[in-house]
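Just one chain follows, in the form predicted on its own, and it is written as structure tokens.
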Amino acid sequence: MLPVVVVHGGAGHIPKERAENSTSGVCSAVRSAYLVLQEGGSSMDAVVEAVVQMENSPYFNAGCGSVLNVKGEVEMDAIVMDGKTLGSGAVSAVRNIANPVQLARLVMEKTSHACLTAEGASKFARSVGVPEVSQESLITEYSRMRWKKNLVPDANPVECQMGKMGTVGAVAVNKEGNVACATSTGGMLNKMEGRVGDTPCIGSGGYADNQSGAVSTTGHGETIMKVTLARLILFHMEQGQSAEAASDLGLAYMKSRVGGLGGVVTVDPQGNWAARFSSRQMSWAAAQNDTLHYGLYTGEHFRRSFSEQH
């Protein structure tokens, strides 16, 4: 069964013209991450590799595809967590970093803290030699167009949000049964300056524990935080539920209790995995036993062997 990696490219409503890029993006990210595991890399190496690839794609709401806040600026959040030690690192409201997930990992490895924010995170990045990039390099024409549309006084904020809730994330188990998670996002479209969502919060945007499994979440941040979705799913797994059943229970509770929609990728230490969502779509992909699994709509599950890949 091992190793396994599962990634998501965000839950919500993905416009047709972007759906194909979103699907090929998660497939490509999962392939690279799986290679890391096959070569004996750690589950942390694998999830960071997957998320970096998606941060580098303009088709996801993370890194260079991030949505803009009300001032038309990028503010990004990211988290990593290691199931072996429960070590975690996160950054929030960072502006000039190409790959926030790598900075989150450095927070975990090089500081005694779990989360650094805004200017403090930038200072830390400089101190460990992470290069700064311009805001412009992180802003796509698409994000600017969406931002402008949402500034119109009668814009429907819910409808506008659904266009691109593409938080990205990954979970993995390596050959030794160690689990890890990573999640990265540009947040909510036209959010208030300084708004931080679920992504960098331990137990909400992600959680990893070798005793139960790992989860990375996506969807409406404020509601995910209210139910600490990632930790809630692992609680159900600790009670004996499968990765799939636990994911469904967590998402159903979030929908019934606080009206929130979202999605998750989940894995247990034995290599059982799930990609589940209550939103209309979630691009996801998984790699296991040299097979690529992927989908976008509810109930969709395509399979391909890696030998068929070009």
The other form holds:
Protein chains: 2
Amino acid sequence: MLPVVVVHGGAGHIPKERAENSTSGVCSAVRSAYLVLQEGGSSMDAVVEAVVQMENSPYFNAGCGSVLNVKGEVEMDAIVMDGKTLGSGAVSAVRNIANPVQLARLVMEKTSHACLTAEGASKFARSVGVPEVSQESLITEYSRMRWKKNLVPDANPVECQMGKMGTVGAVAVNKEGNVACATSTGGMLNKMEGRVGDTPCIGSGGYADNQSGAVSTTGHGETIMKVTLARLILFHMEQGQSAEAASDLGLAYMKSRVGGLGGVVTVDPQGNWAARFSSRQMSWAAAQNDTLHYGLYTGEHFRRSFSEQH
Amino acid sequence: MLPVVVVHGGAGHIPKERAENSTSGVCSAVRSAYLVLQEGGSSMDAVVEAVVQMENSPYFNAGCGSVLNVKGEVEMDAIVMDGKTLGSGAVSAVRNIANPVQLARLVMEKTSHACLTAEGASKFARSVGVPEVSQESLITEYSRMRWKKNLVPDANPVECQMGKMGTVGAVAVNKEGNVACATSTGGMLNKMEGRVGDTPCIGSGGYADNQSGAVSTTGHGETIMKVTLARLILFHMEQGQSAEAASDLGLAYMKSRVGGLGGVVTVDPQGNWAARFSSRQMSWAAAQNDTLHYGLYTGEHFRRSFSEQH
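Swap state to the form predicted in complex with another copy of the chain from the form predicted on its own:
Shown next: the complete complex, the earlier chain at its head.
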């Protein structure tokens, strides 16, 4: 069963013209992360590898390709959590770096803190030698077009929002049964300056505990926070629910209690996994037993052997 | 049983010379908040009233009297949560405002977001007419002395930290059975610039749900986050534990699993309440049935009738 890695490229309504790139992006990310695990890497190495790949792709709302805030700027949030120690690291509203998930990991590893925000996060990045990149290098034509479209007075923010590529994330279990999660996002289209969503908030954007499992979430941040979705799903697993049933219970509760849609990837320490969503779509992929699993619409589950592809 | 309000003035080791002011501060805060409830105010009105009072007192680590970060500056975090809607508002690393808890409430009420950070929070404050105050007005002689003491090369940060006055917070249930929580803090002594602790993180610094209860936490932020302490305690209550037993279970788990000490105030929608801590001290007070309850050391529980005092 072990190792296993599951990634998501965001829940929501993925425009047709971007669906293929989104699917190939999650498949490529999960493949790289699986290689890390096969070579004996930690689950933290694997989830960070997967998320860095998606941050670097312009087709996801994280790193390069992030949605813009109301001022037309990129501010990003990210978190990592280590299920062995319950240690976590996060950054919120950080600018001018290519890979917020790597900076979140550095917060966990190099400081006594669990979250650094805004200018404080940038100063820390400089102090540990993380290169600064220009705002322009993070902004795609597509994200600028959508920002402008949403600024016009008669824009339908809900429609624009539903067209978004959500947050990206990953969960993994390595050969030793250690779990980890990572989540990274540009946040919400046309958000206020300084808005922090669920992603860097432990228990909402992600949670990892070797005693139960790991979850990474995606969807409307403010709604996910209301139910602390990641922690909620793991509480269900602590009470004996499977990764899949617990994920469905958490998402169903979020829908019925506060009317929110979203998606999650979940693993337990034995390697059972789930990629579940209540939104119309979520690009996801998983790798286990030399098999690639992936899907985009509800009920879709494609399988391909890794060895077939070579 | 209803209404009820419970406040804490922080868990930790409270220096002798400040113990009396800390106790009188929580008693005065709880009295004002109880009056709000008796006059038919909401539980949100009550918890914000209590926390504002403690932010305005120089004897607590919140608002005026906040500990200083490594640069000698005040950066504050706060959260409020409404148990009826599960809506919340928070600010993190905010500067130059007197009452972060009020700004957190404005984030909940006036924006579509749940958290604003740093300069974005300041801009929002200006846009809604919250007056800017000077750094100096938030800094006490005492907090500057402790900051300097902790900067010297042979300082014992643990000892300095234990001398801290912790985070302040409150939980309340009004006559209709609606619960709310509020928590506010200057954070950790000599923290890095931009450090965000548990306080503004939903489920860690506080959580409120009319179906189970409300919790506000205090202690070492990074440790509280590891176990999402507020949400954990409410999960125990959802499974049938009393406010007191659930609080003890949550604190005991935090101690055994990750070696952390802290304290909480907890209510359920019926008006049962608890003020529990694993640290050496926590100043706390509660008001219910025209009776003031308060204490500082483990096992201490003083009672006084409100009518007696007039």
